[in-house]
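The data below hold one chain only, encoded as structure tokens and taken in the form predicted on its own.
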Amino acid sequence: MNAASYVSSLFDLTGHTGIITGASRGIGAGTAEVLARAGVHVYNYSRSKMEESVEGAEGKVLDLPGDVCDTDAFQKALEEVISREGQLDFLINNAGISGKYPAEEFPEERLDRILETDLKAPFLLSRMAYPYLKKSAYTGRIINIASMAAYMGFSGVMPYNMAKSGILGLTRGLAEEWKEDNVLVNAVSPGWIQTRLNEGFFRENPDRKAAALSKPMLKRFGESREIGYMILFLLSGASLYITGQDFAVDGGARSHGF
């Protein structure tokens, strides 16, 4: 077997099927593109349709409308995937929201919504997907999108900090519980990624853009597809001995010295 064939055998995901929550734009859309081009049939479970076609992956990314907090809708989405594909090989818990207020003024209603979307929903959706994932012929995978906010203090977004820290606990706990059930559970913690949402934030807060760029060792923002590359690895045959872990894709921000 030559080098190209060997690498392809590890990372070609042709025939795999999975769901990404919130893949209509940003990190989710970038990941959907990477996976679709690797042969995956990707389903975008989101309140919004994909904002644009996925380059080089026509017909391999399909929309399933629904809110991650609506478990009835997600159950119907699962059943539709199984009806179409006959299998579910992975779930990527990507959808998330935030809000910016001082901790002492944070509206309780918004707090509840963030925790429900960013932490409770990944737990509920994971256990709903579990019966299908453990039957995967390729080894079932759950990948939770965490954040630098699980490790660093970010002011004004306390519920987001709390939820993303909880995602790491969820990842380790599910990995332990399902270690003998053909399901691997890992997390990815993105750094500052070049998305439309962040671009809008930085237009309104130009000082924060300079501060954010000072954090990564690599002195640039990441691209959505660079998160997708890590996820591709975690879904591939090269990661069968990895579970319960979190992987930072942050340009070295967490390790940056002073």
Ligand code: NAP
Contents of the next structure:
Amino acid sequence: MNAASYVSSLFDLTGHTGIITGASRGIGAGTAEVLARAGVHVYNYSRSKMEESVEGAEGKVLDLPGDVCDTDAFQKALEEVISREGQLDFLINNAGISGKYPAEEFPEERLDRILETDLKAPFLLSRMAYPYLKKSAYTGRIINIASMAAYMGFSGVMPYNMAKSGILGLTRGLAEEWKEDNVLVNAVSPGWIQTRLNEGFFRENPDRKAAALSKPMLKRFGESREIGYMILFLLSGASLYITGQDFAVDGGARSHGF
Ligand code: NAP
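Condition change, the form predicted on its own to the form predicted in complex with the ligand:
Full assembly next; the chain just shown is listed first.
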């Protein structure tokens, strides 16, 4: 086997099908594009359609509109994928929101919405996907998107800190519980990627943007696609001995320290 065939036998995901939540834009969209180029049939489950379509990929990205907090809608989306493709090989819990207030003033309704979107939904959606994932011919995968906020305290975003820390517990717990069920569960923690999640914050606080850029060893923001490359690895045949782990893709920010 030549080198190209060897690498492609590990990373060519032609024939794989999965759902990514929140791929209408940002990290989810960048990841969906990477996966479609690797041959995957990717389903974007978010409230709006993908803002930019993916052209020229061997795989494809299709929209399944829905809210991660609406489990009835997600069940219908799952059934739609199964009826079209006959299989589900992965779920990427990527959809996420935040909100910025001092802890002592954080509105309770916003707290509930962040915890529901960023933590409760990944659990509920994972267990809904589980019956299909355990039948995957490629080994079922769940990838949860965590954050540096799972490891460090960021002020003003307490529910986000709480939810992302919880995502690591969810990742380890599900990996343990489903270890004999053909399902691997891992997390990816992005560093600063410029998306709508943080664009307003950086616009209003240019000094914080400069401070954020000073943290990664690599001194630049990451690209959404660079999160997708790690996810490609975690969905591939090269990662079958990995479960219950979190992988930082943050330009060395966590190692540099804050
Ligand atoms: P983004 O550009 O704001 O995208 C968020 C995505 O989540 C959108 O596609 C949005 O789609 C979807 N979404 C939000 N609420 C939803 C809901 N209730 N139901 C369905 N979809 C929903 O943010 P991003 O930066 O790409 O964030 C993606 C993930 O990466 C999040 O989990 C975030 O916490 C994490 N992360 C981001 C960074 C960063 O620096 N950007 C760093 C660490 C971790 P609709 O609005 O169309 O529903």
